[in-house]
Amino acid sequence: MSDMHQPKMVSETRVFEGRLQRWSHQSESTRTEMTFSIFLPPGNSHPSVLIWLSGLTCTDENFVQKAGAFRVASELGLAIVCPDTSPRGLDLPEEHDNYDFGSGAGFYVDATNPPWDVHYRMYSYVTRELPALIESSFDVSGRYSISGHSMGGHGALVCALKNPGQYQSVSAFAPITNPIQCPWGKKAFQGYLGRDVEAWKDWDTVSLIKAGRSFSHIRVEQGTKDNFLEEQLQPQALKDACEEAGQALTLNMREGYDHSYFFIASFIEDDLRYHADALNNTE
């Protein structure tokens, strides 16, 4: 890695006898500088880790602030990176103008639609350049998770599907199921990917799952007070797709909970412990 390259640390912080600390590298995938937060557990070397993929209008600290989850992470000797959500430091045409679309909400994606396809490729900075840069960075084991929220559980879901072996677990909290059948997807993809709503499929998970791809154990959080439920997350067409497929799936329906991190706060524990049993499992 050249000196260009090499991350450079942002702050420190201590936490629950762990180090949280914030960094910044100039990214291959995206062309911009990008920023992300991990957590290190104490006195563990190797750990095991989980990518953490935050939603809309969201940067690398939302999760890291609100979520509560470096005590239990602690225990468990679980390391959490969570990249930021978009490209940041462009001013590209309309980039800036909705909270569901350019800045902030990259969806995950590797845009194919100029302008959008030189910088938006958030997929291969996820899924490829952000694991071997904190391999090359950190002592981990190089065993992963991933998780997220809403659009994040979206990404989520989609890298774990597409592919096959690089992570022992998968979940994702109120997370955007069938984005090309929602408000939120349909003018993102449009944007990032064009009018071809076939070369849509691949990046969701619906359509993924139907198309034969699969994963051992799919788990979803998901409030049934959340705001977004049925216009724009659509748990019930998830369910309805791995039935179909026999893919499996638990879908914990959380009575009473809306789409926000006290909705994440209340079941994180649940959620960590869930990947620590996964990236444990040396069978």
Contents of the next structure:
Number of protein chains: 2
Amino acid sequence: MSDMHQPKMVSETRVFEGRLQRWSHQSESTRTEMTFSIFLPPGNSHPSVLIWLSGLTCTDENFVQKAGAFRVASELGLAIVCPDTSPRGLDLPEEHDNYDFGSGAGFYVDATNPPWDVHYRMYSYVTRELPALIESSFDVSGRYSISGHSMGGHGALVCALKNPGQYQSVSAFAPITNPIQCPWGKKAFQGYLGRDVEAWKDWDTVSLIKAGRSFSHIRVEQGTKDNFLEEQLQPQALKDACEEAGQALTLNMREGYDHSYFFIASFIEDDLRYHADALNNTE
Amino acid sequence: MSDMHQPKMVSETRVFEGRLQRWSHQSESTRTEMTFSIFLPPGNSHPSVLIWLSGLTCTDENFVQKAGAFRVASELGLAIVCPDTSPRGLDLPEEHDNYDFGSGAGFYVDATNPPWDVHYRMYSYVTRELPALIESSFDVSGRYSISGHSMGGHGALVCALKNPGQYQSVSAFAPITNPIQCPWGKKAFQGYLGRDVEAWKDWDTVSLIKAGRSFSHIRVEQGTKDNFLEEQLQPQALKDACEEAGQALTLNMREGYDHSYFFIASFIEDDLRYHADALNNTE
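The form predicted alone done, now the form predicted together with a further copy of the same chain:
First the chain shown before, then all remaining chains and molecules of the complex.
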């Protein structure tokens, strides 16, 4: 790796006896500079890594600041890596005009439609480049789990289903389960992937499960008072697809909770313990 | 109270089985609309209240989003009220030009110097108007403790020292202990209070302790890698004044922690348990 590809530490903060760091590096996937945050638990424990994918409009910092995850991650000896949600620093046509497309809304796909296909390759970034970078830069175990929120919940499920053996466990908070059937997803996939709806199915959790992709167990947290529940998130579509395919699913419907990070904070402890159990089970 | 003074709920979110609400109301102290956040723990427990005062540039939302306090507050049955840090919606000369004076930097004093004396009355707001409003609007116990961060740590200590019997306990995270001797404080006090330095001492923790004000026990959390430690915060000045006056002080110097909310989040649990013990001790 040439020097220009070496990540540079932007900041370091102590939290719950661990280290929270931000790094920037030149990405080969996105052909832009990318920033990610990493929490390293105390000690030299060779930690396993949870990758957290954030939702629309977010950066690498939202989860870090608002999820209240580090107390438990510190206790469990779990590292957490939070990538950004899209390339940055570009100025493609209409890239910054909408909260749900372009910057901050990469949807964790590899775009095939110009002009997005050159830079909007967040799937390759998250599943290939970032783990390689983490392993070459930090003393981690090389074992990964993945989770995320909303658009990032979609991302986590798609990454897990498309990469058997890469993750020990997957979960999602309020995921977009069936993007090819909801307004956010249709808009994003038409932009990034073009008009061939068949090609969209390779990036759609419900379609992947219907097509025979599987994972040992899928864990989903969903608030019942989430404003996006019916129109965008469609947990019922996931439930139906899993039942039909025999895919193991735990769908925790949380009474009265909304789409915010207050919902995530309320249930992140259970979720981290779930991932730590899977990551520590080295049978 | 006329209708225009009735608070209006701006939003409500479920978190850790409790309710997080934002309210706005017309303030008699500041002659502006004011917004505050309140966390109400689950159940109808007639909770006691911790008032949290935030630091420079903050609003009522920083603590709420970043401190990770609600898990423990929910467990302890503790309400938390977070006021804003200054009046809003005004356009006084140079009010919005500096991060450390004017909007977002009310310093919890009652200004005496024009033009600030009309609206910048955050001390009266926090110590008189807000508790009265809380008691008339929510089913709370009427027992209070107070804490805060940086400028808000200064505010918490000054409010406690100047109002014997009003608070069951006081703590501060990285407080400005001696504002009349530091750049932030000198700038603010000259603006809000005028040039008579003697008058400033009534709003200065170290001076109040030297003048004989006391509290049963003062609890301070301070990171050793805080960028503002020596120039602005001066915990040693507080320690010296407390030793000389016989004021009980616990000063927890936290190795490697900085001035951020990651520091607060790391130690908020201990702090909330301390306040709950004091609030529940009804002897």
